[in-house]
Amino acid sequence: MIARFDLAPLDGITKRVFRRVWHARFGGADRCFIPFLSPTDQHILTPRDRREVENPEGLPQVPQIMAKRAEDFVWAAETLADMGYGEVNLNLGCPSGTVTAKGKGSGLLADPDRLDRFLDGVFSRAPVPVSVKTRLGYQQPEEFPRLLEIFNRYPIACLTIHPRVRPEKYRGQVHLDSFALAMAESKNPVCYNGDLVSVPGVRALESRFSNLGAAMIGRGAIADPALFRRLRGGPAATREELRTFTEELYQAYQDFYGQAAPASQRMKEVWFYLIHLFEGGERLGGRMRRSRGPRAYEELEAQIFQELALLDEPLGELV
C-alpha cells in the first residue's frame, strides 16, 4: 500500500489560493508542492515567487526550483532553508517547448553528461535535502537506464517519476516497463506521477508495484478534489461540498485579485478538470471555456449544480 500521497504541481492551478483553500475543505495530502520558481542570476526573489514560498497558514509544502545552473538552484534553496523548508525539489519533467528551450525542465535531460554535472554542482552544495520530480528522457523511454545510473550517483530524497517523454507532454499511454526499472534498481526513494485520476486507478498501480512508497497527483486531485480523502477510506466529495468549496475558491480568488474577472479566470482553469466529475459535462465544460466575464461563468457554474448528475469517478481523458 502508498503509504505517501503527494499533490503535484500545477503551474497556474495549485497556486497559493488554491491550496490554501483546497487544504480546509478536502486535504488529505501529505505534501503539496508549490509549483516551480525560476531563480535568475540576479539571485532576487520576486514579490510573486516570495507570495507563493510564504506560509502563513502552515501548510505542508515543498517548494519547488527550475533552473539550468547549479549556482542559481543552490542560492534559491540556501533562501528557501532560511525561510524553514527542509526540503526543495528540482524541477526536471517539465515538458513546455519555451521552458526546454532554455535548458530547463525536461530540457536538462537532452545531455546526460551536463545533467550529472549540474547534479554534483547541486548536491555538493544544498543546505537540506533535495528530491527530484523527473521523466523518462527527451526523446525516448530507452534514454532512462542512463538517467538513472546519474540518479543514482546522489543522494536525492525521493525520485518522483512521470513515465513518460518530453514530446508526450501528458498524453499516451504510461511506460510502466520503464518504471518498473526504477523501483528494481533505483539506489533512492520512488514516488509515481502520472494519470492517477481515482481510487481504481491507485489501487492497480498499487497491486503492480506492491513496495511502491509514494505517488504524486495532480490533475486527478482537481477533478476529484476528495480523491486523496477516498485513498485514505474516506467519503467521496457531495454536491454541496463540491459547491460551497467552488464558491469559497471563487471568493478568495476575488480577495486575492481585487475584482472578479480574473477570479472567474482562474475559476475556468480548475473546471477544466473539475467537470469531468458530472456525467455530461463536456457541453456546460465547452460553453464555460468559451464564456467570457464573471456573469457568464457564475451562470455556467450554477448550471452545472443545478442540472448534472455527480459521478462516482472523473470521467474522460484529463489533458
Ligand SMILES: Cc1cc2nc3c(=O)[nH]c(=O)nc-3n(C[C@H](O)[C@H](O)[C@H](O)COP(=O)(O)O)c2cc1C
Second form
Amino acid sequence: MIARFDLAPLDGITKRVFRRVWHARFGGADRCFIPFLSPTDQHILTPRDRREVENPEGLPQVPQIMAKRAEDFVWAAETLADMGYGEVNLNLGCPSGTVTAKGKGSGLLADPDRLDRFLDGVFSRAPVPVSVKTRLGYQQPEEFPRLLEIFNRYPIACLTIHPRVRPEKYRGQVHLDSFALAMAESKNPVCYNGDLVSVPGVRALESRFSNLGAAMIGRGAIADPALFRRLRGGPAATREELRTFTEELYQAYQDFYGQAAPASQRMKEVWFYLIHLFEGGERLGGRMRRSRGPRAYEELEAQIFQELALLDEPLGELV
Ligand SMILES: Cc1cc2nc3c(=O)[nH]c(=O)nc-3n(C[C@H](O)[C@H](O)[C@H](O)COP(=O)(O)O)c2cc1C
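Switch from the form predicted alone to the form predicted together with the named molecule and print that structure.
Expanding to the full complex; the earlier chain stays at the top.
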C-alpha cells in the first residue's frame, strides 16, 4: 500500500506560484519537490533561486539540486539546511541535452565510476539526508543493475525511480521489470515515478508492487489537480473548483510578473495537461496552444469551461 505521495518537480510549471495556489486549493501531496537549483562554482544563491526556496507558507517541500561536483552540491545542501530544509534531493534524471552535455542530471549516469565518486563526496559531507531521483540509465535499461549496486552503497533517504532511460525522455512504455529489480534489491527506500494519471492506475501499480511505500506524480497532478485528494478517498474536482483554481493561479502569476502576457503563457503550460480532464478537449486545447496573448487565452479558457464536460479521469497521453 502506498503510504506517501509526492508532487514531482516540473520545471517551469510546479514553481513557487503554482505550488502555493495548488496546495491551498487541492494539495494532498505529502511533499512537493521544488524544481532543480543548479549551483555554479561561485556558490551564490541567486535572487531567483532564493525566491524559489523561500517558504513563508510552510509548505511541505523538498528542494532539488542538480550539480556534477560534490562540493557544489554540498554547498547548496548546506545553504538549504540553514534555511530550515530537512532533506535535499539529487537530480540524476534530467534528460535535456544542454544539461547532460555538462555531465549533470542523467549525464551523471553515463559514467558509473564518476557517479560513485560524486556520491561518496555528497554522502560524506551533506548536512541533511539526501534523496535521489534517477532514471534507469543513460542509454539502456541494462545499465540499471550496476547503478543500483552503486546506490546501495549509500544511505539514500529515498530512491525515486523514473523507469525510463535518457533517450526516452518522458514517453513510451515504462520499464516495470527494471523497477521490479529495484523493489527486490534496493537497500534504500524506493519511490515510483512515471505516468500515474488516475486512481485506477495507481491501484494497479499497488497491486503489482505490494511493498511499494511511495509514489511521485507530476503531469497527472496537473491534468487532474484533485488526484492526490482522490487517492485518499476524497471527491473529484468540480467545474467550479477548477474555475476558481485557474482564476486564482492566473491572478497569482499576474501579481508575480506584473503583467498578463507571461502569466497567460504560464497558464497555457498548465492547460497543456489540464485540458485532458475535459471531454473532447483536443480542439480547444490545440487552439489555446497556438493562441497568442492574454486576451485569446482568457477567451479560450472561458469557452472550455462553458462548453466541455468534465471527465472522471484524464484522457490520452500527457506528453
Ligand atoms: C516540463 C517538465 C519539467 C520537469 N522538470 C523536472 C525537474 O526540475 N526535476 C526533475 O527531477 N524532474 C523534472 N521533470 C520530470 C518529472 O519530475 C517526472 O519525473 C516526469 O514528468 C515523469 O513523471 P509523471 O509521469 O508523473 O509526470 C520534468 C518533467 C517535465 C515534463
